[in-house]
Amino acid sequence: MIEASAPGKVILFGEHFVVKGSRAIATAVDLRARARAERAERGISIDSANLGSSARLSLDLSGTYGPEMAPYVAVLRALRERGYSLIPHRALLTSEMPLSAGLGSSAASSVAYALAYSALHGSPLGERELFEVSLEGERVAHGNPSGIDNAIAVKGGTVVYRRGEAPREVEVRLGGHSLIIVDSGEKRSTREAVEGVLRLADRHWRALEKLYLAADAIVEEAIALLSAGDAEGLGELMNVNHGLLSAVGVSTAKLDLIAHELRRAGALGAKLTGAGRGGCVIAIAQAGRAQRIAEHVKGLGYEAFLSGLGAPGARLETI
């Protein structure tokens, strides 16, 4: 038995924005994807606790499965391609993470499989590896993914991120502070939520290439405060990233009056975090009033989870 794991993640600063060349800020969080494989007799058989669904292929790859399991077909495809022949084996892949919510956990859970099946192969996948296999079922699940939520599942801690370029670990000096994620319980679709502002981004690039600039200066200065432990200076830079993001239509009703709740119960900032339409919001706090502020969300009927910065990347577990 072989299990493996790799942390959700909450972007703090740039979603959107990085799919057209933009900087984006990801930290890994203290939830994670984990999968078990163990060999078996024959054929292949994948089971998601969280999905309730199922997969089950010969070794060619053909068989019965839904669309919300193709991502792991496609990993078991690029593995194939990288030289890895096909094992029968079971693999279980479960998550702490709320799904649809924008915490990263379909690619989370694609690299813990990946990682599981390549070590019980016999040959774990190292991070670039890693990296481009699992970005293979994020592109069947998500279309035209920016790559940052896979570059986090298996680095973890803090990184910086551009499309096309290799992450940068961002020094975070925050001790003292936590992250409230909040799940708004809005369920959405990221394909839908990032077609849908590539859509308008063409057919406003004159006005909409200002807001772009502003997202990437508002990175250039959050990694500044990261690095100084300003707290309250980056709440700030939360609160104007949220409304850039209101500007290209990824807010909701919903998203702006939870981030109004995080602020008015002593959270430093909030905003949306991941595709948006729905999912979650992040704030900032000491960590002395984070439960308390938390328990005024869930006060409201919302799902709110505690979190440090930087947690562990892919790892296996048992061996």
Second form
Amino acid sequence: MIEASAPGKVILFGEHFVVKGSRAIATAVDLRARARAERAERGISIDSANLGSSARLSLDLSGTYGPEMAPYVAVLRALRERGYSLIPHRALLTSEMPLSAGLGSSAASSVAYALAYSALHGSPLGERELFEVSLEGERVAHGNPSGIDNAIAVKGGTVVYRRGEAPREVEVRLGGHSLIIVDSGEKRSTREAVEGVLRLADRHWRALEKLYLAADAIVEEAIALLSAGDAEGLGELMNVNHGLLSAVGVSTAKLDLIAHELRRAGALGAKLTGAGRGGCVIAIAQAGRAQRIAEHVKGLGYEAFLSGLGAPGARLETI
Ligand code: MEV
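Having seen the form predicted alone, the form predicted together with (R)-mevalonate:
Full assembly next; the chain just shown is listed first.
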């Protein structure tokens, strides 16, 4: 039996704009997706506890499965193309992340499964191949992924990412500060959110190009502020970034309200994270105040938890 895990993430700056070439910064959070794999007599069965769904396949990858399991079949297809023969096995996927909340659960699950299967096969994938193979899963799930969710699930830490380039580790000196992650409870589709923003950008490119440039400039400045430990400056940039995401249509009344409540309760800044149209809002706050701020939004009926930045990347677990 092999177990692999990969972290979920929050995007600190630049989601959506990263799909069309701007940079973005993501950090791995303390919630993980896990895949357990063991050899079986015949065929392939994959069960996802969170999705409540399964795939039953023969070794030629024909079989029965719902669309939500298609990413894992795509992962196996990509592995086969890289010379991994398909061996009979059973896999169980679990995730500590809420689904469809913008925390990268689907990419982290694909990464964990690809790592567990390749290790069961006898040669665990390295970082680059793990990224490429899991991205095939994400393509099925979301259509046009920039790859940032996969990059951070593989590498962990805090990275700056531009489509088509290797992710680069960012130095973070934010001791004494904490991230607050608030789940709005609104479920959304990443695919629809991404397509909506791309449609808007295509229709009004002359104007929206400026927003893409602004998002990239925010990332540039945020890299400097992260390494300088300037949490106040980062909070201000989060607020501006939230405004840009509202401008391209991915905020909702609830996400705006949560961001306002977090700021009112003492956070240094707050923004939606991930695809938006629901999902999560993040805020940065002094560690001594973070718990009280989280309690404030919990009192309004939302799930909230604290997380550090830069959790470890994909790894094989000892079980
Ligand atoms: C989703 O976590 C982030 C988006 O920018 C989509 C992507 O980059 O693939 C919305």
